[in-house]
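Coming up is one lone chain in structure tokens, specifically the form predicted on its own.
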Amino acid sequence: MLRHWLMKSEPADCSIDDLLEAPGQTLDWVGVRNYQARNFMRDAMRPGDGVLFYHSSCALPGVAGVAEVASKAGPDATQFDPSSRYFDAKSSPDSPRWLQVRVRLVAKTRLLSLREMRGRPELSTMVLLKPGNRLSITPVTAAEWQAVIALLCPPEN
């Protein structure tokens, strides 16, 4: 059964366009440094998944495009590398910390703004609405995809 997510990624380090600009249109989810979003990644996300593609900490804040899981996590070689920003000195390649999975662009689409989307009482459920809420990935339900997928490309008449 697939699975829904919303994904944080800021702009300036990973945008929709550099997803779009990438080879395949597939990139490495990297730099997730929270045990829950790693959790997320370890025990449920699967190929296939569907991804809303979320640009936060920017001026204009939201879901930028329509993207999938493309495989199953695995090490994220960021942890250790002393040049990334990502290093972790408490990881080794014997027992990785942190994972990452690769992710396929579906589609970028116009802007879903986190102001438009806090009025809209069909994702009111959402948990990137709840307050407090700072994780990296969340799941998102199917109601809610389905919601911000009308959102995002509404039927033709």
The other form holds:
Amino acid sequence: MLRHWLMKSEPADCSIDDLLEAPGQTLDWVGVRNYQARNFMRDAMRPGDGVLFYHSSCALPGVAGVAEVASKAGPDATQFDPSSRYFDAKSSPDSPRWLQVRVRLVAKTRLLSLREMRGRPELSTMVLLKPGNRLSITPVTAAEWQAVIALLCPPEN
DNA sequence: GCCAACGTTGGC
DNA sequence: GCCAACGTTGGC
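Please could you give me the other form, the form predicted in complex with the DNA, since above is the form predicted on its own?
To see the whole picture, the full complex is given below, headed by that same chain.
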């Protein structure tokens, strides 16, 4: 049973174009430093799961493309790298605290802006849109997924 | 830059 | 285990 997710990234840091241009159009999703988001990767994410690639903390926040989970969760290498902004001195290779998954591009899409999403009743249940939500990885229901895909890829007449 | 909301830390 | 202080997120 495949699930669906929304994953936030700051485009200044890693954008949909970075994923588009990456070797194999695949990137390691590093830098998650929130336990709830980590637990989603550890406990529920499986290769093949669908991913909405979301641009956050930028001029035009919104869904910028579709991707898929390409690996199980494994240790996030950046936590052991003192030169990385994601370094965590309290983590050890024996018991890594932080995890990453690999993500592969499915399609860059038009930008479905946060503003437009808020205006869509069929998306109103999305965790992303809940007041105060800050989670960088949130589950997306099958109905929400289908509604987003329909908005991103309107059927031709 | 502001600020609300939330998560984490650490003293007790 | 409580909770105040502090840091971060992220839209605006």
